[in-house]
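One chain comes next, on its own, written as structure tokens: the form predicted alone.
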Amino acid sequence: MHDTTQMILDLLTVAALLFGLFFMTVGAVGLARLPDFYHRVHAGSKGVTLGLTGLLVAAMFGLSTHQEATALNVITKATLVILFQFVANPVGAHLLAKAAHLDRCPMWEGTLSDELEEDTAASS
């Protein structure tokens, strides 16, 4: 492989790693600073979803040129993990938030509306 191609792949790897690191950091800061459970679960799920995507894209760029791994295997496995986590993380966060709501987990006093409570009261 040419040196120019390898350098471009290395730069793309670093850019994807920085993308993933940024969202993981934002998610961690959100977990520490946000006021209630609902905000924290949102920050955590977004941070993990986008952060892991960046790390896996970096793995695709970085490992696709290694002799021990074929590019097709690396890209296929990383893409499957990305697709799975784009489905699993939001669904898990939604289930956690709904369970917390049913358990009457207190909301931040600055919350403007509770749409689940309004829908439940309207259907009763």
Second form
Amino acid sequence: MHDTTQMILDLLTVAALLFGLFFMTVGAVGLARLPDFYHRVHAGSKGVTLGLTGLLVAAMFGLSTHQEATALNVITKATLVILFQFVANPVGAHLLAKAAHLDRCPMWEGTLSDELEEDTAASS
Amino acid sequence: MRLFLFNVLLAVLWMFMWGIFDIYGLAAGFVLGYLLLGVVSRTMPGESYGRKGWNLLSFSAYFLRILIKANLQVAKEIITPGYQMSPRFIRYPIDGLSDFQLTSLANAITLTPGTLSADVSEDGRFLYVHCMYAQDREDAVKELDELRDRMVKELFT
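The structure above corresponds to the form predicted alone; please provide the structure of the form predicted together with its partner chain.
Starting with the chain above, the whole complex follows.
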């Protein structure tokens, strides 16, 4: 492996790591800072999905200079994890929000309207 | 879908023909099979296989763009002091979507700017979406419409 290739790969690794860490941090701070449960789910689903993607891409770049078998192993597995978390993460968020609403979790006072509440009240 | 399975079969066939049983053999066989089917499917009625792959790429690019936009928006909200949200729960009609399409749409909605799918009505006609920035209800619905239209057109044709 040439030195320049190695350097470019290292730079890409660092960039992807920073990208992932930034969104992970934002997700974590958002959990503490946003006003009600629903907003926190926003931070927890979007931020963490993109953050983990960034970290896995960093792993792909970082380990791709190892011997071929290890590199392929890491790349295929990381791709699978990225795909699966894109399916699983939103489903978890959906269920959390649904359960919270069923439990009448209080909303931020700035909430403009709640059509879900109107419809549940109308149907029962 | 049938053509996709055929594409995989062609890739496996390619591996056997050259005796390259690794990921590169599979990838090469898949790409060649895709090109072949793209040409052949032009003569068949209805579906165009070549366009499908292109649509998938174009949708992925669009999705990646709005995913990053969504995250920057949430990040901005979290980092800057004070709250600028105007949240509501809106009802979004989902008539004419299959279960699989509905699940994909709900997942995509959760990952796109300011929206979070929260519930499906009992009769399966409405999806309830928590929007972070919905000062104007119609604008929020319009954004969801764009996502749904692109999804139905590019992913499920």
